Structures are given as C-alpha cells and as structure tokens.
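What follows is one chain in structure tokens, specifically the form predicted alone.
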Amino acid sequence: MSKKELRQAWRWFGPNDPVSLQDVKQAGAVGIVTALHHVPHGEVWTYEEIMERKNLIEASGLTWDVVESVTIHEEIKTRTGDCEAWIEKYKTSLRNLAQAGLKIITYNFMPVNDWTRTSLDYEMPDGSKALYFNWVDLAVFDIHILQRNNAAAAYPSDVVAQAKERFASYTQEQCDQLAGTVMFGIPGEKKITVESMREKLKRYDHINADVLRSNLVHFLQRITPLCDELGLQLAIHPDDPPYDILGLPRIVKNMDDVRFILQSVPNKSNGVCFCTGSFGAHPGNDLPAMAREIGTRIHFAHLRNTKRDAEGNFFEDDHLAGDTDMYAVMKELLILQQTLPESIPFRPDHGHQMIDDLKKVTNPGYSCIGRLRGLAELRGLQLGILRNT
C-alpha cells in the first residue's frame, strides 16, 4: 500500500494577486487557499460570491481546499457591541461555506492587527529579499510614531534608548514606510491608518490575556456544534510573532496556549493551522513535540522557517534553514498523516522575494518564485521520509 503524502496548496487572494492560477498550477500546488478578501470583517459571506470563487478557481484545474480566513470581528475578540449579531452572522457564513463544499476554516484571534513585521525587504546574503521582524524598530513605531500610552514599558531599557536614537535618525519617509510595514495587514483588504489604529487600540485598555482567552472560548463553544454538525475543520493560526505586542495580549503563542484552547472546547471540530513559522519564531517551543501533541488536531499546516538573533529578532529563512528542524516536523506530520483518511493540506508559507519577481510588484511574503522554491524543497522532502520509511 502507497503511503499518504500531505496535500500541496498555494495562497492565492483572488483575482487581483500578481500570482495567477495558471501560475500556480506551473508550481506543482493542487489546492487553492483563499479567502473572499473583498467582504468587510465581519459580514457574511453569501453563498453565490462563495460558488463564483469556487467555480473560478475549479474552471483553471485546481480545487479550493481551505478558507483562509475567514475574519472575526473585533466587537467578537473583545465581546462588546453587537458580539452575539457578529457571531450569528459568522455561522451564516459557516453555513453557506458547508453548503458549497468547503470543509477547513482557518482563522486567528490576534487583536486589533494580523502578521507584524518591521521590514518588507530584508536583503539576504544572495540577494533575494525577505520578510524581518526587529524590536527595536518595533519600539520605534509603538513609541514615537503610534505615541501609544505609557509603550517604553513594554520594552527593556536598551531598546528603548535605541529606539530613541533610531527615531532621531529617520526621516519621515522612513518613519512613514516603518508604519506602513507594521500595519501592512493582509493584501486585498483595507489599510489601516495610525490615528485608526490608536482607537482600535483603547478597546483593549481593559481586556488582558485571561479575557481574551475567555473571549475566545465564548465565540468556539457558540460556533463549534454548527461546525461539528456540519462536518467543518476549524483551525486557528497561531499569533505571528508568538508575543504580546503593542499593549496587545497574545494567547496562541505556544504549547500551553494550545493546550488551553483544545481542552475549554473538546468539539471535534476545534483544530489548529500548525504554523512552523509563527511558533517557530519563539525559542521555547519544541515544534516536532507539539505536532506530536496536538496530533490529529491539525487541521492544517504552514510550513516556512525563521531565524533568530541573540535578542529575539528574526528574519524568514528558507524553508529548509532556520532554527526550525523542518525534516523532523514533516516527518511528525506525515506519521500522523498515515492515521486519517483525508490528506492534511499544507503550504508554502511565505518566501523570498527573488530572480525576476525582485523586478515586480507583488505581496509580501507571496511572490511566487520563492514559494515556488519553498514548495519544490518540501515536496522533495516529503517524498525522501516516505521513501525511507
């Protein structure tokens, strides 16, 4: 009997995304991972926008095989406002996305911003560009750019003196290119800006780690029946980077985290996107004993890699380099991936931006030669540990 490989998909955000299906059919991907990136947060997802992405992605030769994400509101995280009204209007979408098929929900629960990096273009030894994030030009931004209250706290004193002299270094442009880095968010949706994010930022002046945990388990015991009636998979994205930023608390940063979120909602349903790059970013986490652990819980995977410096800096690394022992992750996945009857979909997340695509406009982080790359080196590896195993 042929052994079970993992499912190759590619992140794609629609029709606007310099990286057509036809391209990533030439990537050797046979899932799409998208989302309809054009629906405010929040509201529902209809079923007819749903089937006409569906339809489309299934007219170039590809499947949909995971949402990714679909965006909880705010007034959700903080349970305020209208909370239970953006709760029901989720299930709807849950509803109408069981109906066309659809079976792997990803999300995350990071408040008020998504990723965070501090440079879009950190340029590597062979020239290719990179994603990086650094403290101290995080300090920068959250101290003398956001002027969020009371924010040098938050940092050790040599960052703050550094950020200080940073900041008088910069010009404005550089000030104004730091701060649309940090609040990038996700291509295709809505920037925000520093005053937007100021007032995003006092909803939270009240709600620490142990609320929004709280928070959250709140919003999974009212969606977790549905989708267990309904047969779905969803899977929370691990907080990127795994630490409290901003004034903002993180509860999916590692073990522990987990552990928590998959005993308070038992449902079947209640699952995890195991993102290596996300969890590998902390030097605590023990990523090969954590798929291990959480085993038949993830319900999918990101695979890229990270490197970090003595002071918790970071850049994203190759996919097979890094600190994260990439071999002894996959091979964890695909020892559980020989227990379930369907194929764990996994991507390339993330990679450089190299060779002719450093002459284009493209997504941060989602250019495709990079991850092209990414995903020719995973496939390879892949097929080395079942052929030796």
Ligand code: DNO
Second form
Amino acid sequence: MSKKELRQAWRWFGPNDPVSLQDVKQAGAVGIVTALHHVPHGEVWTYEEIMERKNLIEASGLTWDVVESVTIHEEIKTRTGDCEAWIEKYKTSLRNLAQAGLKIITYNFMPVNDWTRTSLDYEMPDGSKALYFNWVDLAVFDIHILQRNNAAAAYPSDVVAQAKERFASYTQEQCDQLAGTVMFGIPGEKKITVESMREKLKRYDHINADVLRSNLVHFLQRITPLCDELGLQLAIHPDDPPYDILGLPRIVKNMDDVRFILQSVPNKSNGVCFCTGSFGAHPGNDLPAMAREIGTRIHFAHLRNTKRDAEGNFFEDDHLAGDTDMYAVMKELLILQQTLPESIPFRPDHGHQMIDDLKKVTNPGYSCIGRLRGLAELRGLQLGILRNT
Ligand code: DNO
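Could you please show the structure of the form predicted together with D-mannose (DNO), as a counterpart to the form predicted alone just displayed?
Below: every chain and molecule of the assembly, starting with the one above.
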C-alpha cells in the first residue's frame, strides 16, 4: 500500500467557540469543519460571510475543509409551505460556497431535532464525562414531560413502567435539565422549547418513513445536478441515534437506508458522512462492511465509538474502545483512501470532558482535551496501519 493519509480535521463552532484556532493547531489538526451557525436555518449564506469565515481560518494557518452543516429547513423535510423557495435558497448557498472554494457539504435529514442524548455529563470510572443515551430517560421526557399523544405505545412495557417510577422521583430541576438535554441541538443555534417541540412534531403527524424518504429524494434530485456541476460533494449525516424517536421516522440508520439514498439519486455528488458513532450505536450495523460498500461515496468521516448495554442504552466510549472495531474501520478507510486523488477528511468526533476541561464551560462533546486524545489515538492507529501494509 502506498502512503496516502486521511486528512485530520476538527470541528470548530466559530469565533465564540471556547476552543481557539490556535488550540486546534496544537491538537494536530490541519483542516477545519465549521458552519455559519448564526445564520437562521434555511436562509442564504452570502459569499461575503463565507469568505469572512474562510479568511479568519486561513489567517491562523488552517484551511476550511468541510462545511458542517448547511441545515435543511423543516419545510423541505416535510415538503410543505415554501419548500421550493427554501430549496432555491439552499442552492444559492451552495453556489456561494463553491465560489468560495469549499467542496464538502455535510447535512442531515433528521426531523425536528439533530442528535439526541439524555445526559451530557455521564461520569466514566476515570472521572471524565461522556455523552449518554438512555431509553428510560427518553421515555420520561416523551411520555411525562412532552406528553406526546400515545407516546407510551412506542416503548416496551418495562421501559414505560420504569419511566413512570423515575419521573416520580425526579425534581422539577431534574426534569428541566433532561428536557434541555434532549432538545440540546447545536451550540450557537436557536434552542427549542417543549412548546415549540410539540408544534414541530405536529408537522410530522402524517409523515411516515416512506414519505420522508421521498422528500429526501426530491430534495436530492433538485440539488445534485448543481452539485455535480460545481464539483461539490454532499455528505448526509446518519440519524443519531439510529432509531425512530419521539414518534419521528428516521431514514439514515443502516446500510439499507444508505443503499436506497445512493441508488435513488446516483449523481456523483450524492454521498455520505460516515459517522461511526451514529451507525455504531445499532448492533445490526457492521461498520467495516458498511465502509467497504459505501466506498467512494464516503465524502467525510466522523470517527467515534459507543458502548451499548443489553437494553440498547449507550455511552460514548474512548475512540479506540467501545463496540466498533476502530482498527478495522480505519483499515477500510485507508484502503479506500489509496484509490482516491484527494484525502478524505475525518474528525475525531466528540471526546470526553477531562482533565482541565472539567473545570471549564465547554460545548458538550466538543471540549478540547478529549478530542485531542481521540485525534492522537486515531492518528497513531493510522500510522501503524500504513506502516504495516
Ligand atoms: C453531533 C454531530 C451532528 C452533525 C449533524 C450534521 O455531534 O455529529 O450534530 O453535525 O447532524 O448535519
């Protein structure tokens, strides 16, 4: 094997991120993954604002490698209201990004909420803190706090019973905290309240997985010809966690879903953000096999590990620990990389809050030291594999 490496990148939330660009350089990353988080979802990213961000990144000796995310407006996902006008705005943003020299565009098609966890400070045996997803806590939120119609029917009866007991034991403060965590979303973006969540969920009353899938295909058919022409590479982020939650359909959970998306819209710009943390939270997903099959349609990678228990709850483990065989995934990605002219960017996705970061206010999952550890381990793994093949 020749020695083409993946490109080490780092998610940065912009000028308000407590992790500075200089910190990123010290952590050993070379590329930045970011977005204009202050632009309301769906509105156009202007060329001027994109360039301003790009210049800021380049002034510190880094490059803006990946856009994550250009968020899709809910009316596109539900194909209602001003859907077509939102798609036109999306295309304008894509044109502006291409004009500024950006190439890889991450997005997701998760209804209402982005990633979902039930705890952002789950204590690990070594004292560091991890992100955690627990079904009983989700049911506490869903059945008792959100009070979604018929929510209990979505959970096994023992989970419903435990949720009832747990809810009775929670103080108001604990309930507020749980609700805030479930609806946490992306740092620097507008927060949603329980009330607005109810409103947003209502819009999906008549949208099942098939409808959502056809809305995604419609969106992709509208934008991929432009992306092909501009040389852009789209990267759809899987659903996190890869399960239907809060009565919402999820359509990027496994290899069947990915196959459907790639086959329905075969344009070369249509690709995937291979997030090992999201896909890896489902025991049915064979990550190395998925990497092999998706192949050149992997336009970007998030490397992270989760550890499940028997009930399907999971915490985010160290990058090289957990249920996903990171060695096997890295090996697949490196085999793929050798066939490509450009490096696939990867970022150490999330990391534990640890060491001095425990005393700081950090973006959950995105503190510096935990990701620095993850990046160091992943780079070492990469080097070891490349030297031995
Ligand atoms: C969570 C992230 C996701 C991701 C978006 C991409 O940490 O991986 O929020 O950025 O889903 O659209």
